[in-house]
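For reference, the chain that follows is the form predicted on its own, supplied as structure tokens.
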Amino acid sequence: MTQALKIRRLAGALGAEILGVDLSQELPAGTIAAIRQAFVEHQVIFFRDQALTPAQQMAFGARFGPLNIHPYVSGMADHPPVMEVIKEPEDRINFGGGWHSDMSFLERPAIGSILYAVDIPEFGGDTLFASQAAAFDALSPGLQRTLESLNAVHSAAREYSAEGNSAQKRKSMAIAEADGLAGEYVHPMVLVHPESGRKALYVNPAFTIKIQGWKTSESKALLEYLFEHCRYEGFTCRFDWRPGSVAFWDNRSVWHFALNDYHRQRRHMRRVTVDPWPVGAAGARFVEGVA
């Protein structure tokens, strides 16, 4: 039986809370299907009082895709699509710990990552989420044309490089270098969603590494502009863990920052990415809207 979801928001911009859902269950398509459209409308939706074996996270995960396997970073021994983000109470730098799209370094970036809390510090850990439908509403209309005619290359070669932050050895997780095997992939800089059609900026500092066609010294003007406007406040919310807690967010228009202020504490988080159906797959329309 479906059940009509209790939702509450949490900012102005994005983001809300998804109440009496217990996602350990096989839920029904119908809420499923309400939970897909709450996910589309407010971009980050966050559940709590949660108790997932990472095979129940899986399950929930595939009911909107395909799940991805990290490239650089290994995922539990018996459950590879579960990347295990710890951060021990020895480690210096956090995982995820700067404003990022998940995979945007991929030919067919993922759409959608759903982090699980396990074990939480006493204070700090918080993630911040800044919605990149607002950044691109908030632009002139001038630059939104210019934008959107623009496409952006992304690489994981930076980030995964020996000095790149995410691939700084963490006791507890095992991450490769990307060592010069990390592509190189065009993407828009101007994302249309595909279910519900509003804009929004792609571009990151993480993994875009210039505008297609421009010298790396042009882009950098226009990139860094666009970075400090889309991580402004207004675009923004902020969620508080605790033990059981979810987060599913949409990679396409959304990025996020895990705040690294619980320094000699351990946080340890399981996520499972969520992968693009195959175009003309069974699902395909269902997942992502295509007609």
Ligand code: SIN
The other form holds:
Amino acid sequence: MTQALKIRRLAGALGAEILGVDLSQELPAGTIAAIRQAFVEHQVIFFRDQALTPAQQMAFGARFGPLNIHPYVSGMADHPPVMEVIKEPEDRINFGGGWHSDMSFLERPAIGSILYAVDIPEFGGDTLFASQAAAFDALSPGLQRTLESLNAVHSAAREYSAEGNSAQKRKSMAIAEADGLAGEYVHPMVLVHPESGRKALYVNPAFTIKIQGWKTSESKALLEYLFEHCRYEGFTCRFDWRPGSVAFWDNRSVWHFALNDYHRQRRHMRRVTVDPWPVGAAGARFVEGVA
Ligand code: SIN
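Let me have the form predicted in complex with the ligand next, following on from the form predicted on its own.
Time for the whole complex; same chain goes first.
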């Protein structure tokens, strides 16, 4: 049975804080089902005052699906699915400092990401989130229908190439370059959420490289229009981290952007990323809407 949660919404389009849950515990199935329901409904959910070891963060994430091993960013030596997202005082660039949807460059993109704050700067370092479901809803029915008939090509090549922001050398994170390795994967430009049925735009400035079957110039024009539209402030919420805060966002309907406004300070987060269940797996019942 799904357990009722105390939920406080943060903004009009997306985002809610969940109160009174200790994520370090092995939570009953009813609580996990309620968290999953809140995650799908609010698109990004937040928890405060948690104390999670890497193993506990992995155990919580694994309740929602298999954990992803990032193809370019090294995980912790003893906990490979846990990525340490760190900016040291001497680093200039941060990780995730542009609008994106995690792992859209994979054949089966991640469904969610769970980020835990270890060390937070005295000021700055917030993360922005933008609802791509709200962005889709706000388009005209005509453009919605056009986009629903289109697919886009996604790749890590640009972002993780030698010049790409994500692969820039830094003291704090071990990130490989994707040159020659990154594949191209085609996804619908509008995703129908497998759990809620709600439609969302599924293109992002970091990893969407073109519209399938369109000329580069045509593709660029429409994608630029959409990227501008998708980050309208009415579709966003902003989260101010404290040590022990957790954000869990739905990559199928949310973009996020880690603000880089805290130079000469340290910020240290840990992320686990949840993949979709393999088709037909026991846990896939969530995706099929049975649970
Ligand atoms: C990320 O893009 O996963 C990092 C987000 C953040 O550090 O706020």
